[in-house]
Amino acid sequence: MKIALAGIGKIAIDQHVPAIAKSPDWELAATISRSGKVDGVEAFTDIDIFLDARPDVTVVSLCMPPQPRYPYAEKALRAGRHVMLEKPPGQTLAEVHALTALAQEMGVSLYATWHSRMARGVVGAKAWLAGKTVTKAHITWREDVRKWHPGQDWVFTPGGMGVFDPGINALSVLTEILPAPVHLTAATLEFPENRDTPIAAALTFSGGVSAEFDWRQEGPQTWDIDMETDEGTLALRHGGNQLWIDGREVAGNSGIDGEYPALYAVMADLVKTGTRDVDLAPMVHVADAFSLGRRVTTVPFLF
């Protein structure tokens, strides 16, 4: 099938173009951004040129911020295309409730991708927690923002999420395993004084559940879930890659290469079924977080 990418920056490099190019599903047929190319593949820098001029390119990937994400994607699915989202999904709730009615209306797939729940031990996780009472569980993910999103401003502005843009990729997977769902009960949001997001995060959950969020971290990153349950203990480890049960690794590696081609396998079994996966628990998580969080303000970010 033949695919496009829209938002040709860091993650799409890094991670969609890779994919799609191993991928015995996708051919990449066309890329829609102002800067960024792929070499040998028909460049646009309008949505909407690209939508007239490639009606036989069906599926559009998008990779862009989560700002600007909704019109892309809007006029993508009124032209009757399959829409793939990079998390978050949106800059709001809303916006992604209106996708998905919108995508039902036109009878396309839309797939909110959460990358981390393709990480290798989230499976063997879920499994082992089924039927099992969790007592407590804490989420360390700290990591250095200036190398993941060098020079990024956009992760500072208003709907770009803050420090929540690599958090909710913790709360994915905790969404994922849980055996019984829970809910936010405070939080704390520290907000550099010149910035609009928040660069740490510290949340409470019921059921004893609780994470630590922060993109200050330099040095090697830390992406740990820690589980105690009533019939032994959980981690996880390097973003969901390693699994750890009883202090034991039963599976996965370091690495997330496996995660974005999982992604891409989905989608292709959403457009062939003609079937839609937008799961928002992760990000209602966040927005609870931002409407309870106590807000503290910190020293100044520059990158």
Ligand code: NAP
Second form
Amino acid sequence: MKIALAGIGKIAIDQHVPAIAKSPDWELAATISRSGKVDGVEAFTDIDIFLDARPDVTVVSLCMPPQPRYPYAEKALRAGRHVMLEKPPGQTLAEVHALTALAQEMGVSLYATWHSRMARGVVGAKAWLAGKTVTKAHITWREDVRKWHPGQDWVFTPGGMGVFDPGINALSVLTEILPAPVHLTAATLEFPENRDTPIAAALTFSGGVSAEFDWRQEGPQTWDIDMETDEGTLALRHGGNQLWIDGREVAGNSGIDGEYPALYAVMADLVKTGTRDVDLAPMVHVADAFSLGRRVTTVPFLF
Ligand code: NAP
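Switching from the form predicted on its own: structure of the form predicted in complex with the named molecule?
To see the whole picture, the full complex is given below, headed by that same chain.
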């Protein structure tokens, strides 16, 4: 199937282009980006011109930041194209509800992707936790914003979510594997005094679940989830790519290279079966954190 990629930047080049190139399902037939391009692929700078010019390209994958994404998604859906959304699927919950309704009305597929749910340890973690009672869980998600978002000021502007941009990946895993849902009860958000979104967050959920997200970690990066249950312990390391049960490694490795190919395989399936997959559970926790969060001001942040 022919697919167009819109928003040719860091994640498009790092993950989407290689995943599409390796996939038996997809042919990258066009790009839509104001300046980004992919060698050998027809490049458009305007979504309207692309939609008119290439009716043969029936699927559009949107990789730009969440703030400008909605109008691209709306136009593509109204033009009868199937749409795949990078995470987070929008800058607000209502935007994504509107897109879901529109996709349904147009009879096309919409996929709100969560790449961390495709990490190697996640399926095994969910299966092991099924039927058990989680008594305690802690998420530690500490990374270096300068490494993963070099110079990307959009993460610190409204709608960019700040440290929840990576933190929502942890929440996507949590909401996938927990045998019973939890809800946020308290949060502390640290905002650099020159920025509109938080650089760190501490979250408390019901059911003994807690999380710390921090974007100021240099050196080794930490993307861990540790859980205690009535029948033993579970740990996910490397963003869900390594699974440990009762202190023994049972699955995975440290790389994320399987995640995007798995997303594109799901999208192929959704298009072939005419179905949609939009789960907003991770984003609900983020919205609740902004709603409940106590604000603490911290030192200015400059890239
Ligand atoms: P990015 O490189 O800053 O942006 C991607 C591209 O989007 C830009 O190169 C730009 O291309 C286009 N764009 C930016 N602002 C735009 C605007 N106002 N209107 C239209 N197009 C605009 O960001 P990224 O790191 O790839 O992240 C994009 C999405 O991927 C985010 O939702 C992020 O959460 C997700 N993601 C990122 C990573 C990561 O490691 N960075 C990992 C997983 C997921 P043009 O200038 O050519 O239009």
